[in-house]
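In structure tokens, one chain follows: the form predicted alone.
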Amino acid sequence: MGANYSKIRRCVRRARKLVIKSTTLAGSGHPGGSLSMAEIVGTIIFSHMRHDPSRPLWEDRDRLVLSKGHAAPGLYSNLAVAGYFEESEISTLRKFGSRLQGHPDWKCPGVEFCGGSLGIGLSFSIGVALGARMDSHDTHTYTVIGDGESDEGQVWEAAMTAAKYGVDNLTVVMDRNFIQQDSYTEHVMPLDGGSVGTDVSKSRSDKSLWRTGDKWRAFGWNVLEIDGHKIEQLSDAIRRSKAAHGVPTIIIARTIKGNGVEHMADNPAWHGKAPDPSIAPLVSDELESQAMIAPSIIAGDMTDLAGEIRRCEEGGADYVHLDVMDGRFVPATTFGAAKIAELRPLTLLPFDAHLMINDPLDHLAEYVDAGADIITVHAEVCDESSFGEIHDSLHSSGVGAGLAINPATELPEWAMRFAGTLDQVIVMSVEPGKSGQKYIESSHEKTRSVCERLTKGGFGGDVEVDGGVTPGNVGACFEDGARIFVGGGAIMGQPDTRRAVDAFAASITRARRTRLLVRAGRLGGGELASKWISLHKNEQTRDELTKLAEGAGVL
């Protein structure tokens, strides 16, 4: 994708408990709404807008004006975690006398527009737009819109003079996560095809429904529509707006509100609602515990691995696994850059690059001209020096970098010293480089291990475990502290991806539901743990949420 994805990432998970912080001390806010623009925010601001946090108002910057502005607490946390201020200070939300109020003021660094009427944003930004294209200034303006403020007829105005003046340096991207203040957008003021009082399950699912784009080419712009929690649609998407010339363009990202917090997820209650203080502990945990997916392709038809790219995207995989093995460093062979960079073009989807070779700095920047989004290299073969330019290297181009460990290794101590920086550390759990071995069981308490180390030394990536991993034992492995989960021969030897997908998921969030539940238990016992199953809508999901919880004693 060309910028730093893991980065990205590490930054939007960041924010994203800092707006439960926030929220939860101010006891007021809009967690929903800035939670479901997470990466929207955090993607515009950790790759591809121009400014300088310690120069907040540096005439060249670029701008980002917020119109929706009731989630002002989505804009503060990226901005904190960017170095706008400390993040500390996010304590303050809703303070007398604080920085960070309710709605976005200039009072804030960072912050470009004073958001409170919702509607106004769009019109601001063209000014903004236009008033650089009359002064020569090479800037671009960014603006987040919500869909129920599209309710608004000024709206509509504003894309119509965008329009009419080729406002080309502005990039809209609409936070389209169904809900505003009162309902579902489709039971208030339809945007898409259905009459008023759709199922939002089948406006989310049935794209002949989608007609919010068609609205805005019929006023002249260019139309993007996405995955808004996808930083990979999110980056493509962006850098095709500022290559469009002599058109405004919108990007329709379809979101979630309240993603990443099951109980909050596209539920209307959480549009302006504070969690409960002796809830949002486990709320934190939840953020904490987001999992990946990633088919390694290898374990599919190696003569059509363009196939298997697309068997990838077509059963919902987080990452696609590159499997690189030079017949050196383990006994196998499979393919180098040069198939990386044929396949690249192939999909959006990140490329985790685990290079299974001898000498990876000789051979590092073929990887990342191949379009590699993480280059994962082993302990074996590097001391600490050398994966110190590893290190280096990688992250200077906008690439995530990860370390491997094989069984019979233990992480060395040196690698503490990149805790902070690293993106990933791979637990192989087979011997690699031989196909068909099943999970070697003691690695779960290897992982444990390796889990309780990294976190004491700062780190603030994911444990990626690697080989013999199938929905039988994903949820062990999830308990032990892995967040990222490859799959061979489960996945990809498979002939229903998405089902074998949805096999890791589905156990995926057991584990996930189980550990939140033991823990609420330890917290505030039976009651806490009553508290937090109350709290999700879904009559099914509170009876599966019972059944776990008096499974694991807690109830």
Contents of the next structure:
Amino acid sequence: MGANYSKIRRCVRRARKLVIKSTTLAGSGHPGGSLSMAEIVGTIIFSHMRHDPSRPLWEDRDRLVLSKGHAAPGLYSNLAVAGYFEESEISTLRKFGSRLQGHPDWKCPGVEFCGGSLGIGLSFSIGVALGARMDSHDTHTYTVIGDGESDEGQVWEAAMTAAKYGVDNLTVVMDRNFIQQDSYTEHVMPLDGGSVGTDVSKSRSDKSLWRTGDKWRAFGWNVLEIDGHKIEQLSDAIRRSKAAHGVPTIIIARTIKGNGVEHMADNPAWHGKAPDPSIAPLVSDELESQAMIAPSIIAGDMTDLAGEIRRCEEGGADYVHLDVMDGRFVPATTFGAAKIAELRPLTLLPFDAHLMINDPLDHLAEYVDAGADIITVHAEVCDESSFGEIHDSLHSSGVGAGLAINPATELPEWAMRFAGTLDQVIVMSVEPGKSGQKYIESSHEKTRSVCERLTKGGFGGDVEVDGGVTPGNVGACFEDGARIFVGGGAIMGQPDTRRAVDAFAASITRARRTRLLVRAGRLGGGELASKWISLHKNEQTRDELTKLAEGAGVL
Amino acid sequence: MSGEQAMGDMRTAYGSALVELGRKSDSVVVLGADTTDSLKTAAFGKEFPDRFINVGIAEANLVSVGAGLAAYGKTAFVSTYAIFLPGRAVDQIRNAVAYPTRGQKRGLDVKIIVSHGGLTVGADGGSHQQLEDIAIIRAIPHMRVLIPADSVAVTGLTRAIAAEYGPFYMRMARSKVPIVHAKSQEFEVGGAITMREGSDCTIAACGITVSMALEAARLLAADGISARVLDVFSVKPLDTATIESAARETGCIVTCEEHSVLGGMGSAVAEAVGESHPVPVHRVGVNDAFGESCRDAEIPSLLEKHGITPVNIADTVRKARKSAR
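Could you give the coordinates for the form predicted together with the partner chain, as opposed to the form predicted alone above?
To see the whole picture, the full complex is given below, headed by that same chain.
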């Protein structure tokens, strides 16, 4: 079965914005570690944890323990999005009389552990888990620890205890962001085991240097190592941790401190510093500017789709776009649910199934069962009533729901009724069913108007552009408001998928930077743009930003 | 100390009380740190292996796992030697046990019960003679501090704190101590027991010094001085009413404890008296110093070096009476 990753991503994005809002208003706090663990906490809360925000002390709830308590804004923001309290309360963070204390506190509904003093949360969680086990109570405990926190000896006392007692009703996730207060972890106290003088510049990128998992394995733990910003990997690891019996599991989730904000990302300066109020709107905007690349495997070798899936993974794709054609809605035929089911075990990448088929309602269940994570049907073969049924059925199966429109189709008025809950809208920028077409230029204007209408209607999902997208025009598509880009021939038709994906990403980055510079110019002229540029720690990035700002007339 | 007096072992009383509590309630859990034989909690573990956790020599972890069990809904008894608790886990006691508060439930239901408090540890030496624990724990909000005088008090207080929600610290002595309380004696958190009536002075004692205070009172009686003796087993909350009456009625107070004079029971009494009915308060205890090794037979000499003897208590009473005039 698939999962509605789109919804989780949306919640996490919202939570990230609340992190920035709350720390900015507080004038202090720890945005870096809050942003690095956003997907970790979000995936637990929005997808795996048994809980009820209206009953925070419900006896049968699962428990979420934030041991790295300084990342409190990252916890509060997700709790607010989940509905434990009004999002507006986030502005009281760290202020007198607030329930949102500087570090997690029972004053705040949903908080299970009064954290802040590091190294305690894992022991505490073991106590909770052992208590549940004594009562044969099936509640599960999720604990998030930090990598810097692991300097604390108590973490390893707890590690031994959990192994001794085979605590398996506990899932620990380490937010491995490689940064602690003073500097990079491998400088301050190497978790991967280097010594003074070791070159640690590659500690994040060179897999052969990673030893943290070995430490936990040596302590008798089941260790899963993943990319902590990929919701599908987090979800899979959590499922596997719950399937492991008689042994505690730790998920070492490699993350980027400050992820989602370019100048904060992997920058030790943002461990414990609040954003400047003048910069905050830009940061918030940047968080709305996260893009995804979805290669379409039919643009590759149709006789070796398994190989094409591998290429998507190797290339660093965010989604696998699956074009299903039935020979009726479009003249061509590609594959159906059976093929998708066959491909499903090959990858964790979300399956973005685009059904170019007639009577989608009749076939929906097949695609849900096949393991698609987001299923998009065409407006041309739906009406309000049938799409309503499709939309509800997909959501009740925990799968994302999308609506697609052909170049000649306007987004129907009835679609707006679903704007608030729809996960995705695909704007076709070529005629569906034929490969090798060029992007229809008028699609830019159409995408803009679709985005505008949807935004007005309260849409929180993503607009995906499908057809003829290349590194040359993807930046303009981004500027139109689209955030997911299907890559056909421009990615799967290329010999080097990684290079093709990187070329897409580079164009999107340029477009995003330009957009933010223009916004900075509008908000505070060249002065604000310069200030924002100066926050970027990398000199080359600053140079590029300056050139973009000059090109856009901001400087 | 009278050689004829019956002696009792505090740890044995504690271990038995735990087993009794475990039989009454499934929610009682016991945690140890490689000292479970010594603390006599192993008996609980034998009878209730599923509710008994030994974390090894890891006191920070010990306290925090106990906090987690309590947060889940258990009543956690956490035990090892006084030098390590609070010594190795002040932060965990403060932040994981005492701090978490929900409504009227202030702190978690963790009972920190330690043995080997004070100088009477003997041979292990100064590094293992805990003389600051009352001061440390007393300063932490929500924590309550109990110092039983004998094995009867241990039994009574273990039952009392199991029945009352919230975090406690209770310190026992290593050696067998004279039994000073009748078996029928009842113990209430926040109470003090008048062991002997008197009108010329009050001796406020706790732990092993209660029997010394009684001996001192006998010595003073021979001189015609009538000393009241209080067992101030509840250092926090303190029975301020009983102490105020003692100040008012006897005119001076001498405190004695197997603890530093800084921040201990004597300090608590002096604070209370100073704010209610100021009279001279003289403190007998370890005067800002560490202890040292001694064989069991030499423990009286070590105590004597620090003035913790009936004779010195009696002398201090005479001094206090002088300063009261």
